[in-house]
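So this first bit is one chain, no partners, the form predicted on its own, shown in structure tokens.
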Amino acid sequence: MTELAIDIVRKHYASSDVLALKDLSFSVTSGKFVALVGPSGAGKTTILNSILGLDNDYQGDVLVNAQSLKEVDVHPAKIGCMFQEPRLMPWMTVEQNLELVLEGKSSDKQLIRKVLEQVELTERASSYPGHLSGGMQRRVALARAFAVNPNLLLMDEPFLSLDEPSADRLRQLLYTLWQELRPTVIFVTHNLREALALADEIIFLSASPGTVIRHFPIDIKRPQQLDHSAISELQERLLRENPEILSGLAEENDGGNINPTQEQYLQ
């Protein structure tokens, strides 16, 4: 069980006067799947680093299970992470990449077999990353994130640049694994439809300096494929009820057409 409370008054980028975050405050209930949506430079990765405890150089506080990360020596949560790139060790097999995050106990072999089965890679346990497709490498990264049995899962655009069938399969696998273990999830994405398809709630961030401009609860059955009518209807309702929601994230041009910047949120 992991609860988060983020209250960052000010955060400047290292060795810079540029303000990254300002008056940013939100909380996440244990076991919830929360998506962070905002433009490049809004401070999404900075928020993840603060939650990881890697960056405490800010005014304010980040609490994990009511403990300030500025005051603890050991992080109070067991964390799984997945990034934009798989970050696999190329000289290690799939199985060895998973062993790397575990404690070397005899039970780890059984756990690795189970999680590889869950991500449909049992037969590739002895393969090296260079022999896997991009989608398979992301599945290994997903398996690694869940192999540690996390109670907090941080994901930074984990399905970026994948073809849609591969990304959709990974979303389904992620959702299945999340339902089994129920870690608290912070999922960063630029893709509004992806956020609507997966999350319990979306937290929308402003342009830099990042601050919360809207909390939006999701009330449809999940997960969904991005082209499902329920996603389109929810997106339309979101934008109709909150016409300012993309203010600062993207604007329409004079002809009323969606510009390329906005397309990344609506695809």
The other form holds:
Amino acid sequence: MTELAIDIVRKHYASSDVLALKDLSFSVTSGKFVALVGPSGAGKTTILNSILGLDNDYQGDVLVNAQSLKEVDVHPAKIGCMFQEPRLMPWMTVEQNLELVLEGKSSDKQLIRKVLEQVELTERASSYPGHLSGGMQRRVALARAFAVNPNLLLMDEPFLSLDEPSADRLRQLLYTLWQELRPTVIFVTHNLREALALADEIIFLSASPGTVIRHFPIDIKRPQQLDHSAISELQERLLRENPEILSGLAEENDGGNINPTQEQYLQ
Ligand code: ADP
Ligand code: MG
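Having seen the form predicted on its own, could you now give me the structure of the form predicted together with adenosine-5'-diphosphate (ADP)?
All chains and molecules follow, beginning with the one already shown.
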């Protein structure tokens, strides 16, 4: 059980003099899969760092299970993470990379075996990351995120720059593992279709300084392939009814041509 209540009035980075977040407020109920979608620089990674408790330097509060992260010594949630790069230790085998997150608790080795089996890497348990394909390395990173049996899973554009078949396979695996273990998920992505294919809810952020422009519930069968008609229809409806979702990109738009950031949304 992990619920979140984020209420960041102001997050300013002194070193770059950037106001990253302003009046950002949303809550997430336990066990939900929430996608965070917004343009580059909207403050998505900043939000994840505050939920991780890595950065408490903001005006406002982040509550995890009703406890303020500014007031706790130990984070209230058991967290699994996955980032843009797999971040595996190259000198450790697949299995050792997973054991690393267990902090020596041998009782959890069974879970490692299970998640490795689920991501179809049992036979590569003794391989080194350098000997694996990019897609396999991401599967190891996904397995590692679940190896702690997290109740909060934070994912920062985890399938970026993967070829579509590999990304699709990872989405299926993520969905299966999530259904089984049911952590609360915050999944950051640029890709609106990816968000529609996976999430229970999408939180749309404005351009910098980031604030919530729409909290959108989704109700379609999941997970779907990104080119599925249900996703296209939902995407069209969403953009028609909520043109403000793309408003953060308006300034970048040169005379009606779709700019690269919009293309990313519309993939
Ligand atoms: P996103 O993940 O949505 O692309 P970020 O949270 O990384 O956005 O960044 C939001 C803004 O804050 C950007 O303008 C970025 O340059 C700035 N920023 C992010 N991290 C730092 C930092 N550690 N120090 C200074 N400025 C930062
Ligand atoms: Mg980021």
